[in-house]
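So this first bit is one chain, no partners, the form predicted on its own, shown in structure tokens.
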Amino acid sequence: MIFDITILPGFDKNGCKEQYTYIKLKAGDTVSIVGPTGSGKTALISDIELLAQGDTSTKRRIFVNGEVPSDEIRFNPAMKPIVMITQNTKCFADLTTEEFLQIHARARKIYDKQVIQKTIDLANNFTGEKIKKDTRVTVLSGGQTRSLLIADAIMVGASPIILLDEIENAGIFKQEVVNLIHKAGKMVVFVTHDPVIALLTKTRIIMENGAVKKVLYQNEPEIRAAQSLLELDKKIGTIREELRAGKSITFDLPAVNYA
């Protein structure tokens, strides 16, 4: 059971010390990484599923439940409580969206035959062009790749710490993704450049130069815009699908209200 992770401070770009004393971090936390290109984020999100013990470029420590965490927890998969999915989604690996969840699912014991389909759905939902359990991995799109990870982690891996390196480049409705994990009660980062999910997570760390600079948390006026944004996000969503089915746009976008 993972209660918490704790993140202790290590290096920026120029070898100096990050000014944070810990950030921990509570399971059903939603927690975003932001900051400009290079400043960091991909580097923290990698020292957290690395479960990090000062033997990463920036020397951070990562605990687990106030704890070192074993190697078993941090060297063997199918102990790892933490998934990353990341901006590279090549498979290797010839098979069938089916044969790829099924090994996945033999390697974690779950012998449900049921939870196939059900990832395969669940993926659908976040993706407007769908899977199916025949198709090839291979020649699945970036966000229907995307889409398939997400659900696997959430159905077949019921990992309790989710890590996303910036899905809202993938096209996937990213909104159904935020609110299914949130529902699920599981530790969720995300890496964004997307003012939306930066906006709904309850937490947001700030980068600068390799280095954690501040530390935010939501408030009610961050609250109300990210419900504005969501509604023009939205209306975004359902004009980019209907570009995509070939359709012509014959109403204009709502004002946003930031108040």
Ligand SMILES: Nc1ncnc2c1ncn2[C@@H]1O[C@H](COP(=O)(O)OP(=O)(O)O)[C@@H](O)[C@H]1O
Contents of the next structure:
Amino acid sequence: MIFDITILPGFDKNGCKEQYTYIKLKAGDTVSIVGPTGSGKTALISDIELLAQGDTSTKRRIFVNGEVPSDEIRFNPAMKPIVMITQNTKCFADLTTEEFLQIHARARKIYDKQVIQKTIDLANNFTGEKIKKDTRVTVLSGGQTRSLLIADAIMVGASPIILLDEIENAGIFKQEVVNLIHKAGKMVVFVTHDPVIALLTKTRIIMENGAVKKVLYQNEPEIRAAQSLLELDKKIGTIREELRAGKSITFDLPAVNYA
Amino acid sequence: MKLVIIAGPPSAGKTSLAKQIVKRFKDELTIAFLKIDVVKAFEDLELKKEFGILTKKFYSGDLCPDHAGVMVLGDAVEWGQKNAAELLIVESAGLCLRCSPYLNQGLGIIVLSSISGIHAPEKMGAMVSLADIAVITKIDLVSQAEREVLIQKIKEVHTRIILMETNALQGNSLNRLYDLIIKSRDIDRDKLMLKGNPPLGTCTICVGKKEVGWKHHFGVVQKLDGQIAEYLYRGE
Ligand SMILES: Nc1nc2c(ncn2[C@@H]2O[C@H](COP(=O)(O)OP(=O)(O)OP(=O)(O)O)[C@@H](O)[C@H]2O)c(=O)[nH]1
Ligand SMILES: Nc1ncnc2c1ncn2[C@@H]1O[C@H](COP(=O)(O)OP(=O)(O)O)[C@@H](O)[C@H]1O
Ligand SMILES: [Mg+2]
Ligand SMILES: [Mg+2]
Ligand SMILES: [Zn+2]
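Taking the form predicted on its own as the starting point, write out the structure of the form predicted in complex with this ligand.
Now the full complex is given, and it begins with the chain already shown.
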């Protein structure tokens, strides 16, 4: 069972050592990784996913429960305590959704036969256009692919650590994903440009030039700001759905004031 | 001298992987690199320019490149040893799905791309099954779930192979491969043997007769639905 992971410093893009001794993330932590495009956010979560041992471009090392993870944990998907949703929105495997999930369940040694249908049902909660079990994964839209992969990560991956790379761009229902943050026990790491998601997490890692620049912890005003942004976000969501459904807006929108 | 033979379909990432191996060992070992291809290759110039190592290329022309490999590898080993190479890397053309270039000594590596489709490993027979190690490249282009689906599929078809995944442009997670290279034994030039079975001998097609239809040919020929001898290779 995973209790914590430790990130040991590597080197930035200029080869300078990162300025922290270690970063420890514990079970149940919610973490966001923010910073400009190209600053190394994806590289950082890839290091965690690969359980890097100085063998990636950043030269970082990742410990599990304070120790170097065994090869079994690093390379056997059935033992891997980590799932990652990448920025990719395309599948290349010429398989139906059902076959894809069946093979993945075998890889992760999940034997519950119902898991396939449950995964598809969950995916269909995240997206407008429904996925059927005999739809080929190669023809799924970007949003459908992302939704399926997130549902797969939760149901088939079923791991204590979940890493999500810019899911806000996937055209999926963010509220559902925010609910996922509050699912107990899991360590959730978001790479994000979305202030709502960033403010909702307990720990915030700021990236620059391939290195961790700062680690911040959520403060009281941020918790309140997150709540009001969430309200606003819900309103925007409602309006978005009205517009999508072909309706007109017939009421005055509330003014926003953050003074 | 250690020997590493890299095979795999076009654009799988063979050269990118070879470069990572060279980068890792160039300060410790004298490296020689040979590219075998059918009509055109630039790898020799590229690796010479980038790393200043000893390189060479060989065009197989009308021959199956693996077939050609068997004939020239003896010379290549001699060439490497004459130049005091401690590691010889051979990149094959990877076009012939019937044959495989691996030898009974050194390491045989099959390079497969994550985006080349889920059925590719099954279709490639000996090129995969006779390799010691399979390196899956381009993992930066697919989701984790799809990587795991691909790995599972390969494991189910080829149960003995050692599997690794990498982004070959960055050389992620290749320490296990480097360890296997370090631990691999020096080759004995007089005892080199092809691992797989070579394709069956000559027929009139092999010698250049172009008429279509089995009636025009003799030797090792096959009708579309017809019987051929049990011991002949017919594909799966
Ligand atoms: N994104 C990504 N691109 C890769 C990776 N590996 C190789 N490539 C790219 O894929 C293309 C082909 O790579 P090569 O290493 O030349 O492939 P090869 O197998 O040597 O190709 P041939 O010798 O021509 O058959 C190049 O454009 C590489 O930059 C990888 O892991 N990730
Ligand atoms: N510490 C580092 N050293 C070397 N290269 C790095 C480092 N961090 C990131 N990179 C490279 O920089 C590029 C952009 O990084 P990426 O993680 O994709 O950025 P982001 O996700 O923040 O947009 C990638 O090619 C990545 O491999
Ligand atoms: Mg990114
Ligand atoms: Mg090449
Ligand atoms: Zn051949």
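If you superpose the two forms and keep the largest set of C-alpha atoms that fall within 1.5 Å, you have the rigid core. Positions refer to the first chain, counted from 1. Keep in mind the model is a prediction, meaning the values are calculated, not measured.
Residue displacement note: Gln19 has its CA displaced by under 2 Å between the two forms (rigid core superposed).
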